[in-house]
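So this first bit is one chain, no partners, the form predicted on its own, shown in structure tokens.
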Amino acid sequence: MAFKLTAADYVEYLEITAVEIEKSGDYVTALDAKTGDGDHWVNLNSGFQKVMSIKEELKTMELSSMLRKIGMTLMSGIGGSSGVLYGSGYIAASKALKDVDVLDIESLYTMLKAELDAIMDRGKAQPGWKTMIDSLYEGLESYKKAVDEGEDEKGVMEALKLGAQQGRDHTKEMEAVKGRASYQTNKGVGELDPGAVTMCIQLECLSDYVINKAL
């Protein structure tokens, strides 16, 4: 059975994600205190809670407009560099899906790839630099590989989740190229990147949502 996610479905996924991000507060903040400024979770959670404050409005919008609204809301709600990156990602996704009514296996990849490209371009960063990009990049690489190998849609979603987890875990051994961790003697080696952790949470929730709700 092929999955189809409406704008309202996507908002429901975001509701689940917002809860999981909120629950991760102590862990992510402690992790970020070792490698960053210690405010990643506070800022990200603030942005997601702001999105939740307009969730009923978002559910009534067409997909592209909804994604743009989410991007603008995250940009203002998160603030700082992370806000710009998340905002840019969602706004790029809205442009890539301007003529799409529902998300399916192909358009979901298009959406996530547009987000990845925008985040890399705006942040002037690459995979392997110990950032949130690593979870998204490896998740999408696994997604594409599963599609190319003819996996069913459940298998593709499981590949997205596993790839995101591997991307997150790989940041533990990476040297930070940007940010506060890059100024540490060991450049953050031995610790997970908090941005990769929270990006992974989002992709885990997305994978689980598609499998449990839409498939």
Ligand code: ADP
Contents of the next structure:
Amino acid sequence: MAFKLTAADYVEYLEITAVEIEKSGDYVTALDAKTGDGDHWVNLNSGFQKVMSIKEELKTMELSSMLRKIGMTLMSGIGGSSGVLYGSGYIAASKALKDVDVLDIESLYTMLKAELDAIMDRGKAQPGWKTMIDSLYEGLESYKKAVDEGEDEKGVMEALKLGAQQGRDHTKEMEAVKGRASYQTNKGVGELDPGAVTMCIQLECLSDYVINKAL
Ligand code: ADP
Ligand code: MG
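Given the form predicted on its own above, produce the structure of the same protein in the form predicted in complex with the named molecule.
Expanding to the full complex; the earlier chain stays at the top.
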């Protein structure tokens, strides 16, 4: 079967994700206290809450405008690097999906790739630098490989999730090049990057949502 997510479906996915982000608070904050300044979860969670406060409006919007509105909300509503990076990611996704009204296996990839490119550009960072980029990058590499190998859509979504988890796990041994962990003498080696952990939660929820609700 082929999935098609509308703007309202995307908001439903965000609602599920907001709950999972909320639940990850103690874990992510403890992690960020070791390698960062401890506020990553507070920043991201407050962004999700702000998006949730306008969810009824978002559900009625056309997909591209909805993504732009989410981006603007995150950009102005969250502190720290995450606000600017996620905001830029969603705004780039909105531009990439101009005139597209549903997310399918192809446009979902286009959307996530636009987010990845915008985050890398805005953060002036690359895969392998121990950031949120690593979960998204490895998730998308795995997505693309599964499509190229002719996997069905469930298989592609499972590949996205597995790749994101591997990207997250790989940050444990990486040395931070950008961001606060890079100021530490050991560059954060031995700890997962909190931004990679929360990016992975979002991609896991996306994969589960598509498999459970749309396939
Ligand atoms: P800040 O670094 O300003 O305290 P947050 O605490 O909100 O911002 O987010 C920290 C997370 O942001 C890090 O764990 C990392 O994943 C990500 N990050 C930080 N700097 C960059 C960057 N230049 N490019 C991409 N991601 C980054
Ligand atoms: Mg921080």
